[in-house]
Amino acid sequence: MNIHEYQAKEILNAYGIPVPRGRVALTSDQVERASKEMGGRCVIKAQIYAGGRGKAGGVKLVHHPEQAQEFGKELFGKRLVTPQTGPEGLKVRRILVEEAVEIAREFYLSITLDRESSRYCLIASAEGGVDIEEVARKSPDKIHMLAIDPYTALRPYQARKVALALGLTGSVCEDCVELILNLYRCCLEKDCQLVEINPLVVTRAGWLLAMDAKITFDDNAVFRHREYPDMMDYSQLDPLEINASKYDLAYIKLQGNVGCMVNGAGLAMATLDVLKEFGAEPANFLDVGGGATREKVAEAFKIILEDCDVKGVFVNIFGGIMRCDIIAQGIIEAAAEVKCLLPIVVRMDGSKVEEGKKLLLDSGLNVQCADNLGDGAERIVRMLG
């Protein structure tokens, strides 16, 4: 779950971490009157769930209210694309209006889970501000990681030892020390998948600050905070995986043209994987899960059917607690509420698997049974060819 910067910098705020004084904005007015506040030279950025916003033009220094104002009033409304957001862009609803700090050192530093360790990584970086993955793969000695142990916890001389690998030295080196154990602490206690401050910085003035921030809440752990889904901005996701995510269906929009229907994650990545071998283009990946009702399967497949982009639909079943026949119905019941015409291929296995392909065959449906995955991925093919 993605929350945006000035929610992000709130928390880190509330575990001692400085972050620059900011209001945010829903309107050009009160961009205005948020630069008045800030004393007129401040940084307006657009908040959107994804970075590189500065290079898409989301992100600028301005000196006086009233070009304060036309920033808001160019920015509200427009889509922002970067490279993880896809050629769709995401339209910006919310400003954050910041003051301008003179800055004197950048870092990058965040937390995040390293799941083939399953264990917490604090990552830090003396070339703050940039691409992290950049720096990585061009200057990987100026990388610091170190793997937390679960057990003893983050130490104040681990983080020690990080900070002066930074280059700070002194009472910024000891603040460091702090920031990072309660960036640790902020981790723990709120469930987060990653904690990212890029840039952290030295003013001039020789405080740190978190200048931009980022933190990905674990989904699974959502149960144990009521105040997270309040706190989520539902006009930054796909209205298909905000329909999904009601029937308890892990949906993720893609930009290809074959709707998918699997259940279980690892077999629906080895789906999209075969159908690009075969020359489809995926349109999402969709896992009903391993016991999914008649219902659950007919609001899938209508939730596939929604986006406009879909001309074929593939769907791919291993029944085993799943019966095939409860598939084939759901599937049936959902093509005849939304009239579907699209061609269909079905490739299932398991119980009840020759009743449910009798079932598909006899429904009056464009619909073709496979026999295998590799089958099943030439005729949607062929089909749509």
Contents of the next structure:
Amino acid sequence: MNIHEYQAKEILNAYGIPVPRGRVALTSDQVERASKEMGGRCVIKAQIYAGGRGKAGGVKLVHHPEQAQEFGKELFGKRLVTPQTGPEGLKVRRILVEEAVEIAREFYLSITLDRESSRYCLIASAEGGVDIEEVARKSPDKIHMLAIDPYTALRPYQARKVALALGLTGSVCEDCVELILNLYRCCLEKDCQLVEINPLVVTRAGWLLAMDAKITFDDNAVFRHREYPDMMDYSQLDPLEINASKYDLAYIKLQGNVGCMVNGAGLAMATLDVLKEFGAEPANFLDVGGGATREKVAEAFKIILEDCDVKGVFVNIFGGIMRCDIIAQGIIEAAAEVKCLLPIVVRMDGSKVEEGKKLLLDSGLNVQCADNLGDGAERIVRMLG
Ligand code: GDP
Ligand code: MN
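Could you output the structure for the form predicted in complex with ligand GDP, given that the previous block was the form predicted on its own?
Entire complex below, previous chain first.
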């Protein structure tokens, strides 16, 4: 689960991490007022669920309140397209107005879950800022990483090693040690999947400050934090993704034209791979889960068809707990309800598979049944071609 930068900064601040003075605005008049409060010169920052805003024109230094208001007008309602948003971009509905800061140096600092070592991993670089992805690609030696032992937790000497590796000395180094330890505490207590400060800056005056912040909560831990659901900004989510989450379906929109309905995340990944291998482009990732009911299959199918990019559907279900005839009924009902004429390929296996196939072939839908995954991928490519 994502939250906005201004919310992430409130949390960091509560953990003793210094952030710039700021105020969130919902209208351009509020932007102007906030700018006045900051003394005119301030930074205007579009709040969207994606990074890369700086380069996309979503962050601007302004010099007086009128200029702030003008830029606010320009930003509100605009769809910002960054490398992290996808081509349709994300709409700006909230703006963070912050005091402008004179930056001496920019660093990168984050803690994230490393799935390989199953540990939190601290990542830091002295080359922080908007080009961090480039640094990681071109000079990975400039990125420092430390897997944190969950038993001993992060020790002050380890944090100091990182601060020294960033080239910090004296009191700023000690401040950074404290900041890193606080960031780890925040990460643990708030059940984060990611806490990222980029850039973490040393100001001209010699203070450490989190200029930008991103926090992603672990969805599996949301139940432990009653305040999290209220922090969500639904306007930043794909309406189909919101709908899918209501039915407990894992749905992620992709850029291709073959809608995919699969049970199990592993099988879903394999399905996307095989489709790609046969030259098809998946339009989504949709996992209906192990024990999906007929109703759930029907909802999933409708969600796939609501995506206008979808020109054909590939269903790949391994009926273990699910019976194939029940899956077939779910598909037929949903397709009838939304009057689906698109080509559909169904690859299923498991109990009552023959009954399921017969139901589909007798349904009058534009449907073919496949014998295996490769055969199915080939068929959908042919039907679309
Ligand atoms: P992102 O591009 O979405 O990661 O947005 P950031 O919040 O990181 O802003 C992009 C860049 O704008 C930062 O890396 C800074 O270099 C710059 N920036 C942001 N706030 C200020 C500020 O108060 N003063 C100055 N001089 N630069 C800033
Ligand atoms: Mn940033």
